[in-house]
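The chain below stands alone and is given in structure tokens; this is the form predicted alone.
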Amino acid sequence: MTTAVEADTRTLIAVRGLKKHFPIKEGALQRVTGHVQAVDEVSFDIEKGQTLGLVGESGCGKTTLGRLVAGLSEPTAGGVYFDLGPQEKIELDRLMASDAERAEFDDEHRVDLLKGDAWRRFRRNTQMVFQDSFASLNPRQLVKDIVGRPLRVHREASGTALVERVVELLEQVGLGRQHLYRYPHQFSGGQRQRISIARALALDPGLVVLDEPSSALDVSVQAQILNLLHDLQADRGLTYLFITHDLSVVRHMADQIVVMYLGRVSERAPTDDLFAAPRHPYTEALLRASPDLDADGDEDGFQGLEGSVPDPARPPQGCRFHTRCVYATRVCGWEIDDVVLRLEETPGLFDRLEDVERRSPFDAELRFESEQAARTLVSTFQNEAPEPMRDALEDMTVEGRTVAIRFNPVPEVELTSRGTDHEAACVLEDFGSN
């Protein structure tokens, strides 16, 4: 039996080593030629009654991670564990080193392995509010059927009792009985999102995954939805996974923040600590790019992010952010793909590249149409490549039409402690400490 003290300290969601890779298929036979690493080695905890904010640029894997946590998608590796007490969490961390020993624990707690009553318990205790409120509501159903469906599926109510429960839920989100017999297209965006929230609350869940719940709304309606979510959490003791790209929103809502970049966690910290002293260059860039978060408005000397998010099918080695980082050093993970990217940006030179023979991500031979093109690459690299990239180079040799290139190999940058409950994945150990 769970005691009151233990209930207050339970970890509702524990994510450990979570991966989700989508296959890339090509040709008439649809053979797998690679994988998009949408989520890669992600770990964090969501404590009961708290809000964890998940932030990052579009394409970083936030929504995919939210679907994994909600049990709507199966992981490639790792797992999402539901409702762990203090001792169970300690046991999970102890068992992570051994797949064989963890099998029994996984069957009882890992979301994608739950069956029978355990799965039904998770399903009714974990609900999701989607970003597109119109697409997530059946256009052919009345509001009373949309909100009442979870109650019917789990046999919580029927007939008149079901209608009254739906009315009660609608009133909690600022709607009422007069909205029962309307279709989704008859509501505004903010009202549709309120209907989605009412449906998510129908079974009195413990966890609600909120995927950009206010991003498609105007500012005044957005504030109403956020205040509604805040009030519902206070009244019902809800736990939120709040996914957003808006830092001003997450600052208002979250107790903890996880910053994602290209499928991995770049920084994790309590909200106040992260806004006061970000310990990763990507987090700093996100904060400086939001003027409303800068009370002083001092942007002198700040160079904004340049370029786009790299291909998640071929993520950069070392630190995944180094290709766009103004603080990059020689040990951040420069590789052959960085040279190829420079070729693509040089007019006419990439078209003269015939082949790339890779021995590793850091060691390859580039073959050109002519010796002149090969020497042009060397000259361009020496004159235009960033200084940290040139410093990371171990060898660049021209032999006829071939350029042999070798960089200093580096491992993937892992999260390391930067203070109490604060972690960052950056080779600059003292970044943001001043």
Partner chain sequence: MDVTERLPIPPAPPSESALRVRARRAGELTANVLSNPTTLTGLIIILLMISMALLAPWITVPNTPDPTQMPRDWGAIAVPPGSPGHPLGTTNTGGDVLYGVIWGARTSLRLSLIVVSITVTVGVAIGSLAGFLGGRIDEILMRIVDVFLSIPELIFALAIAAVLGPSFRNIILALAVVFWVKYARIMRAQVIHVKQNEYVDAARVIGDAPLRIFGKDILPNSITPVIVQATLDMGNIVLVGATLSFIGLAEAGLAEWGVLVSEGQAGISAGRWWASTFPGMMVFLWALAFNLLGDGLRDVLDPRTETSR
The other form holds:
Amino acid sequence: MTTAVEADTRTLIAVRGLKKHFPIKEGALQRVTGHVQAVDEVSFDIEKGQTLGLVGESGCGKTTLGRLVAGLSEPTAGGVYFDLGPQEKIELDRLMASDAERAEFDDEHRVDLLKGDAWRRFRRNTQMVFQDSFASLNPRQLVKDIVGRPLRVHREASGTALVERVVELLEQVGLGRQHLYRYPHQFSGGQRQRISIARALALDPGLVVLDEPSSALDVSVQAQILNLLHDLQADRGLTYLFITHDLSVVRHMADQIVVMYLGRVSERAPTDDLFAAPRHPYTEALLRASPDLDADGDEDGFQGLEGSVPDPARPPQGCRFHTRCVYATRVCGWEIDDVVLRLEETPGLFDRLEDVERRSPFDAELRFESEQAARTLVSTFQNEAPEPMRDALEDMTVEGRTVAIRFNPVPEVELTSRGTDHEAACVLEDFGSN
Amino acid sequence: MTSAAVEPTPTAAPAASVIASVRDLRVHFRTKAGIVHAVDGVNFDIRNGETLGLVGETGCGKSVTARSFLQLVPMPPGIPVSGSILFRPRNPCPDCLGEGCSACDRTGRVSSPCPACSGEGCQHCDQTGLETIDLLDLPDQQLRDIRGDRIAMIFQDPGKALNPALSVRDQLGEVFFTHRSAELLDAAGIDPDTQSVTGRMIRRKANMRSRGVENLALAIPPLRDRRVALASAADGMVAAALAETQIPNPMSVMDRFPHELSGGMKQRVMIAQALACNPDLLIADEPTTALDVTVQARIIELISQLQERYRTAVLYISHDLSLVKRVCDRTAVMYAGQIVEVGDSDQIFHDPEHPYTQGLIEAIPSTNRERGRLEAIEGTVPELIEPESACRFAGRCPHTAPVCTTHDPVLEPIGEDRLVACFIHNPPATVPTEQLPRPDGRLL
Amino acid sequence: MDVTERLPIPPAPPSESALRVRARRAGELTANVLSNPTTLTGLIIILLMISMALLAPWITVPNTPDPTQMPRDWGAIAVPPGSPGHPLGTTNTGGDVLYGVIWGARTSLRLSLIVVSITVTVGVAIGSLAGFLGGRIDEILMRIVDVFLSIPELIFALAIAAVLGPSFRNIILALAVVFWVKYARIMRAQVIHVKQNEYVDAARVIGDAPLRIFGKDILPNSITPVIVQATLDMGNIVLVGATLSFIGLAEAGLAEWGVLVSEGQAGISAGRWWASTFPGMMVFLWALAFNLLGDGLRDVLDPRTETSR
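Right, and the form predicted together with its partner chain of this protein, after the form predicted alone?
In what comes next, the whole complex appears, and the chain from above leads the way.
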């Protein structure tokens, strides 16, 4: 195929402008009323032999992203590209500007468009281990059939040869011949996860997508699985996409980390850099909220985030994190939704809101039941809204029962460089703690 | 069970400051394969105002222990074998009437003397002289009075613990109607001692004991007004309870149903419900496991703030050691149905004495651990079906000696305020030295 | 509270094989079924009924030329049970009740087996198609199912049988048209549910073909409720079939329980209870037995509860 020298410089997976939007259907006719932006404009590379950690809280799109990389789901836009040489990668980045010109390139390299031998090569090369070891093993199949299935599908072995290959795989994950003829429900969670790993390794893949492989396990068992994954990587030169919500695990496992929030990448950096000096306020918040066993008595550092994750069908403008960010500035994307959110939290006022007429996410007229309510809004806003939000305001005028509000329009915040291999999507070069 | 000596656990703290003691608790389960000894001889104390962490892995019996406090373990398949959970309820301090004074350590609450011996100390009150209730031996009615009032519980999954058919208002209101009807009547301006027919009816309403026809009568004036007054009094208390948990705009949250709230919000409602009656003991069973870390951190802050304010004792059950270290004053480590180590959290985590605790701590990926070299505990948790008299960790312990497979170690004190169940620290005198575990340099 | 979660695996015997494991599992399943007294009762009744049906030509003298027709003994009209040659008595037209009861079992077995195999095949096929493919196809198939479901079973079957004309074959046809819908619904719901399991994704990641994924992962894990429903329907179909023949939609003189009950009903007021009672009891027992077995299977066939040792 490719020479060894060239193989080292090839990019195993290149994710470019990746979007996955799920339609929200409502009513008897199942009309599409909106889209959940599970993954939105995500780009990164996975280099051979490294572990890329994908971190974020529930609903940030990390699992959807993992499924896209594993070829289990088709992107709405952009794509996941498999095995690119240096020239091809440059070509791809050049072609990203136009969908039409990229069509030919896509047909050859985009995983969801691959056909025939190219598809089989990708399929053999990219495997996945799921979080729920119970749901990911067919309860009616024996371990022999579960682990041997990939070999059978790709016609690699059959009969006794297949059994021997399966035993070999089981031994590599710390199980053995005595487990061949057992059903998954006869195993503990850790052992089931080992079976999953054995199955993923059967075709000798290059990349394994690990979707929270140890989250459902107890610490002592988790340690066994993490050690196993580490040893397997060292032995076989595996590449991992390690998806987790657990920062201490990802810190232990990953070379590079991608932090996601609400479908977007908020920060990407080498592990040590990320933990030493987070350059996105969300990363910092995550670090502060995660208890570390080795951290000593630093009680002030431990704190959570205000508010809740916004609706992914209507992600905030500007920076998606601005609604909860303690460092938010006037250019972070303050919008009408922020005013409505504050209204909801102000006793008595939200009930008197009759209608919101939006001209843009930043510009709207709010109509209240009474003139007095409209005035209350303005005065509460002026007294209680955070300062950056007030600064972002261009216009707020009361006319009878309606309040016209207009904010400074702000574009989405892009990832910008913060040093070698370090990117963050924040308008601030430096914030509070740095 | 050679080791099943039913003797009070030695405690460094005086009994007076202990809100609840678990003594030799044994809960077994009947399964197809045999009797599973899920909880097998558990002893520990919860002190006034402290947070005691109960950590252990899946199936170690921590949840069963916690649920035993309120008799929430389903029987059958559960079998209550033995043990007692002694609870010392606290009442408003007579000196300050609950305001908080020096006599009651500013908690506003004190324990009452034992009615059996009037403070002399007897068998009934475990020689403490304080009013003591055995929670495992309590009739249903009394248990209901204690549940949600003196002892409250928060569960792991707030989505399942809240009734999906009730609004937040009704969910929380129920607690006040059950345990605080007198205060409700008072707040509604209704004379609690009135003997008139209508008075009794409204009183029954306040106790949630109204029947069909009465409800009809309560829907028409003049009773209707009083019912409305009662309802608005309850609303006031509900709103106050919600505000305590820093829920923004409690009035609008009250009308929502659980499915309309986020996970963190639901857990706040649960906490508001649990702390509504200012309980003496809060049992938190993995309260943040289902939540994201940033939300978890907020919930934990909230629990500790409220605990500080009301000086509620908390039994905090979790599998997450880093969290327990952060949250709890003292920690008890459970393994296979027994407690293997109890002590001050800082000490336990800095200087674990039991090999299992050591193994657990080594297994956690943290800043100081090299990649791929986590010290996993080899093997799996032993079968708890009719276990032999042996240390249950013996099969996985790096220090196992002959004695470990023939005797079952009991929790014994080592040093101040520290209990360990291990023969390394407490070798039995009757066993020859060559059968004892070799004291490893690090261990002693 | 999950105390069974951590039970370790017992050491495997050295000479283990897939066949043996599956045989042992089947054995455990059977033992589980048999350990429940009500299920066992159902099973025993069913076995008795089936052997009666299969052995009918040997335990009675088959009527010639057509053994499915009642033999007429014009010399012993409406004799009570215990009469010589007619242990269960005869009908108004001299039909031997015992013969009807025994050959009726044969007719019922034939009816239920044919109807269940047709309906299960059709229902599973349509339900799987709808659930597995989803989208427009699902939408169309399910609307058809809705139309069928909007008409009550019995009335629908009655209407079809009436249009086709009175014959036992038409009863079979009518029941087949009516009963497949349930299976389509059950199967579709199961497939949609099972499809979401991660082992289906795992099979896709391996690169297995959709049809094989369906055969290996989806079908075996969805079929349990269908089997349970089919068992229950083995009873229900006989009940509905007997109702149809009772109101005259089968050939007159057929050795069938419903026909027999209808023949005997005129005599009840005159105190000749036996001609209706015995076949009626058979219908009742048949339906009861299959319901008992079906309920028992439901508890046992779930892979998570079975052999959770």
